[in-house]
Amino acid sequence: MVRIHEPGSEYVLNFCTKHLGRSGDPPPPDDENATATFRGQIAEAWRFPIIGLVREKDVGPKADDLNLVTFVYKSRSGDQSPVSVLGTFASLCEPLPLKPVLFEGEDTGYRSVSVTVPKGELHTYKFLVQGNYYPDPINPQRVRFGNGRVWSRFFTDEYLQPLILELWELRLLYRLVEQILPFRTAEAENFLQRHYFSLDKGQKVTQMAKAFRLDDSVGEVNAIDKLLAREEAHRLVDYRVCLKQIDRALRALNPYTDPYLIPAEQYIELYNSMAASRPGDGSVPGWDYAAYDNPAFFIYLLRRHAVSTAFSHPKYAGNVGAAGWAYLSERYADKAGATLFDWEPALEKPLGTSEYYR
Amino acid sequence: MIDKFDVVIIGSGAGGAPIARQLVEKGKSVLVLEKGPLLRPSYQVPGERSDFRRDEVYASGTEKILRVPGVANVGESYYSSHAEPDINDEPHVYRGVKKLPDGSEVPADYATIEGYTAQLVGGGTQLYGGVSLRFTPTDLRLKSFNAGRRTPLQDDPNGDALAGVRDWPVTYDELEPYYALAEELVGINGQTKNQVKPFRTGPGGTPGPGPSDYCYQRPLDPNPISAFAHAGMVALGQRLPGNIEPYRPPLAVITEDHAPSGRRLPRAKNGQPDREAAKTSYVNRYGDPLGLKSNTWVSLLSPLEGNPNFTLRPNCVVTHLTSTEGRVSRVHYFDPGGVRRTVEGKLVVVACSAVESVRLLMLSGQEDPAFATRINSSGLLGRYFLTHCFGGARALVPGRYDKSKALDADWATDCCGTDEFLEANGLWAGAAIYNNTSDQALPLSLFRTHGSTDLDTLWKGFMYKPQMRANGFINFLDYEFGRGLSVSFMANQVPQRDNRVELHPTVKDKWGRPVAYVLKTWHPHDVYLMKLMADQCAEILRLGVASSHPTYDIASDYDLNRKYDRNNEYGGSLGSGGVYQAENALARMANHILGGARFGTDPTDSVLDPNCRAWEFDNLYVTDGSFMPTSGGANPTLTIQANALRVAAHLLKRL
Ligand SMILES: Cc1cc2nc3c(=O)[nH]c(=O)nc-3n(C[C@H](O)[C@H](O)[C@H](O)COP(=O)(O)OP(=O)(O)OC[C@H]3O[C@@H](n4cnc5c(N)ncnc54)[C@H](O)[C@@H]3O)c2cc1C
């Protein structure tokens, strides 16, 4: 049974009016050029539906694994056709109605209706509008399946499946990123086996799980596949089309090879020299620069995409069990041994010590 | 929905929310309208799991392209926080200039996140540093001071310097209890020892110190590295006249419970207060999840909450004022769901951080003629637009230190702010120097900020160097994690008449109104300013080293090819410089943003009068950093604070 949660107005207008409180009317449902244009609006559209942070007061200590999930609809001010939401997170034959969001008691237009869903997971949902389901106007993410049938999709904290990227693309990111980092040296690796040895046993079996899934360093790849999946949706096709180059460069270099077992120089060789092109120079030996003229550029985004998604917060789904963060705290101690960068101290539990943020 | 009110208040922030705070407390009847929305700290949230969050990719966000039709930067990437506004939705353009390929350059205008402070309920003081100084006396009587200087200005070719300058129509001392009201009101650590202001109010208003030090609660420890930037100042100020001593500078930030706000500090397991609960380097930048950031939602409009006389509107942005005669008759909002509202205030103030609120001001001119021949009778509105001359220097201090255990500074000085100094120098106008300690402490921050310091070039560093991976990221690493140390100054920017905002031609929001338009450049004086600023910086960097380490070579440089071993010292790779240098120098505001409708006592010289009452308006007043007529040698909020409490002294007379 799933939960439904009244988190209040405020919270909901708090993520809603930067995003969705521009003056004009939302399109009418059926009309799917008006809903793309509509979209296209919208800054940052893809922080719908909201994953948020459920309460203690209304789980207790199960919190730390819920995500807080709230659907928002635009409908007009006073408008009382009803709206609600039909998904995977909930029975499938139950649409849970939303409620209009209030501001000063009177009718904003915003429906909503918040749910706790486990982190970890994906799923696929509909609003039904006047006895018809369409996907949620606002939110990009979108699955097409077999039978055609459009259905919005979300994920929530931590989903460490893939998402996007196909195995082939996952295997050679894998390839590229580790000569990125630096968990790949005998010393990282070294402390990453001991890392995630020296885990308690319950988080070892879910950390353990998580970081060795893909044979990932610090699952850097899944959560660069989460990006794309998500806030930057648009440099999908970046990854796309220079996978598919980098594929044929280095088949170019190795012919006799599948790309992802190439020895490492080689990988190494392919990306200083993507590294040292010009834009439409053509000096990457088979990569085809009328499909993507800035290799070096590639290089570039996945420089950033590698270190944020190794050191930022586990909740996008790298660093996974923290590993890049005790990867610095152990590499830097005074002559006592005590780290120089303790960062549990400031994080919430069970990820870090702190005692009053959570 | 009540819509009439004794005050309406537009603007949460440092210039609005002490006038708010002050009037309801003598039973006024006030609303609050903000852009932006009410996000708590963790204790007024049931369960408290606060919407801020210590993790870096959700306060400095993810790529965006940006997509304003018509800018030079068009298919950038910029980065911004959950709590600031979308630049593609709204941007701020500045204008700046364009390389062409055959290396000439044409000026073009581009669209910036600078310019912006932050929008939620507290505006700018949820991310800020929370460095609160005090101006010195010489910095609001700028005018009088060079007017009677011994030496002659440095670097003023054309001799129009000093042009611009105007004393401020209050003096320091009229401003000093106000400031000792605004430190007791927020809740600011720091000491009063060495700081060449003068302190005279206490708590309450009595005259003397308070129990601890005048309003000031007891700073923390400095963070260890912070020891080369204390033995740096002391040498610094050694050399230089009056021999003036480093202080810890005033930081807003409770370290005791703060019974003005009610604020507690939270209880360790033993039942004792954390002293050092907001010790984290998630600082600067960061909304406080614990509260303790003195920012003006939790030190002083929080308190106010459930009070009958106090409304609290966020997420609603006022678009425009209306009037009748000389007074402001309606303010114009959209309410969260994007209907158009009005209310009316017996007095009205506006502030909402400078560019918008000279903007505001101006669209309200685009509405109504009246109103604009009225704002903008001395055809000042926009003009005199200000920020800081800042800059300094950093360099890696020998030795190795936990930098994520840190407020935002941990020793000030203003040694280069004194009278004695200015004449020996040639200078108009002084700065506040201090070293910053939270800097480049978080890993993705000190990858992001790698050899950029600005918003608009995020990553650009760090990215085109890719030769620095696998085990040339771990040398950089071990040459650079929890070594670097910056001091950075804030002096005056010397006010021209043509740094200005106004509307955009064309550019418009997501409204479709016109949006802010920047057009700034820095004078030579500036410029010859911030070198030598620069210069005192990285003289403190040296001076510092130097005292414990004569042998360390803090000006090598870092060296790709090079291995570097972890457990030895390497040199400091020391670099200095001022903002004029920066790529987008003209863009750059510091965060701080000031001018733009200053305050005097000549209706055809500014636009607001020493109440800060837009002159032909009976009820309209503009209270953020834009009243400015000099931006003085410090970060200002402290200043748009006291001054704020002023005012609101004054509206409670006419109420
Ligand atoms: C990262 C960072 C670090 C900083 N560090 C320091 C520091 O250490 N020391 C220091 O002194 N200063 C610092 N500052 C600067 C400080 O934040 C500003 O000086 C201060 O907040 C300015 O006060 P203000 O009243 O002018 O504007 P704000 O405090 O920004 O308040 C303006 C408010 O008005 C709202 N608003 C705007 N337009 C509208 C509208 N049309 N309708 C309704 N509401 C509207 C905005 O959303 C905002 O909340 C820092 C700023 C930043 C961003």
The other form holds:
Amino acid sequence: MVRIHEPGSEYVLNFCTKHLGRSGDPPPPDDENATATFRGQIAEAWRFPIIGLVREKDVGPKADDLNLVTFVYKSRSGDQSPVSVLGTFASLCEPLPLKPVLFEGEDTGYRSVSVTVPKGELHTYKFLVQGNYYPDPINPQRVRFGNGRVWSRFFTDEYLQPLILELWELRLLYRLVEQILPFRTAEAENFLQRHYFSLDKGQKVTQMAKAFRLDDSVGEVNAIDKLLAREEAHRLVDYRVCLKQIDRALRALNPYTDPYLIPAEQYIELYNSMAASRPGDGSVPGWDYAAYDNPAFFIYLLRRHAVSTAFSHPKYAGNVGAAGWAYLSERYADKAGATLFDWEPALEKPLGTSEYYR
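What does the same protein look like in the form predicted alone, given that the last one was the form predicted in complex with its partner chain?
Excluded here are partners and other molecules; the one chain stands alone.
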């Protein structure tokens, strides 16, 4: 049974006033074209629903395994119509009512409800407004089912299954990222093995499975998939087009082998030619410049995403078990052997030692 929480109006308004404050009144929910325009005016619309931390005092020691998911609906000025949310995170037979968000006792026009959802899950939902069901007008994440119906989607922290990239695309990314991150040297591979195998029994079950599900470094390929599903969704088209071009270029280099299995030397050759290219110069063999004229920009984009995911907070699905940070901690030390990258005091438990977050 879903558990409803009350984080308070201030918690909700901290997000609403920053990200929704300049968008004006929303259009009628049945006008999808106007809704898309409205959504385009919202700063970082992907932040909705709000995926936050759960306080230990509210749920006890299970807090580390849960997210506080807050659904927000923006009503038109003066509209007092009831709004509810229905989704796979709760019973599909019982829509949950959203309550008015108040500021100094006055109705702000926002409606919200907060529930706890386990980490590592994917869910779909709709809002019930005036007797009809509609996708979330704010959240840009959508999924279309086989019956043609469109639902809104969200995923909680540490979700590890691929969302939008196909297996062949993930495999190509895995090989390309080898050219960017430092985890493929013998020394780094040895460190990662020692890092994971030094975890206690409970951590081995949870953390090692996450690290090795899609790639055997720190989960950065999996995290890029999540990045393209949410924050960097506007860059998904770059990946779609360029991965097709990379597949084509690799087949031109080696027509008798699946691109995923091509030797590393040929990946290095392609990577270097892409990185050194100029828009439209034709220097990358097998590349269709009419489809994408700047291979070097895609390499820049991939570098940014790979480094961001490998060394960001583990909740974003990369840097699993804080292995990326642990690697930096061991690699960078002073002459006395003390680390120059002491990350644990800045991170909440159980990975770190900070008490601040709880």
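Numbering follows the first chain given and starts at 1. In this text, rigid core is short for the largest set of C-alphas that superpose within 1.5 Å between two forms. Keep in mind it's a predicted model, so treat the numbers as computed, not measured.
After superposing the rigid core, the Cα of Ala34 is displaced by less than 2 Å between these two forms. Core-superposed comparison between these two forms: the CA of Thr339 exceeds or equals a 2 Å shift.
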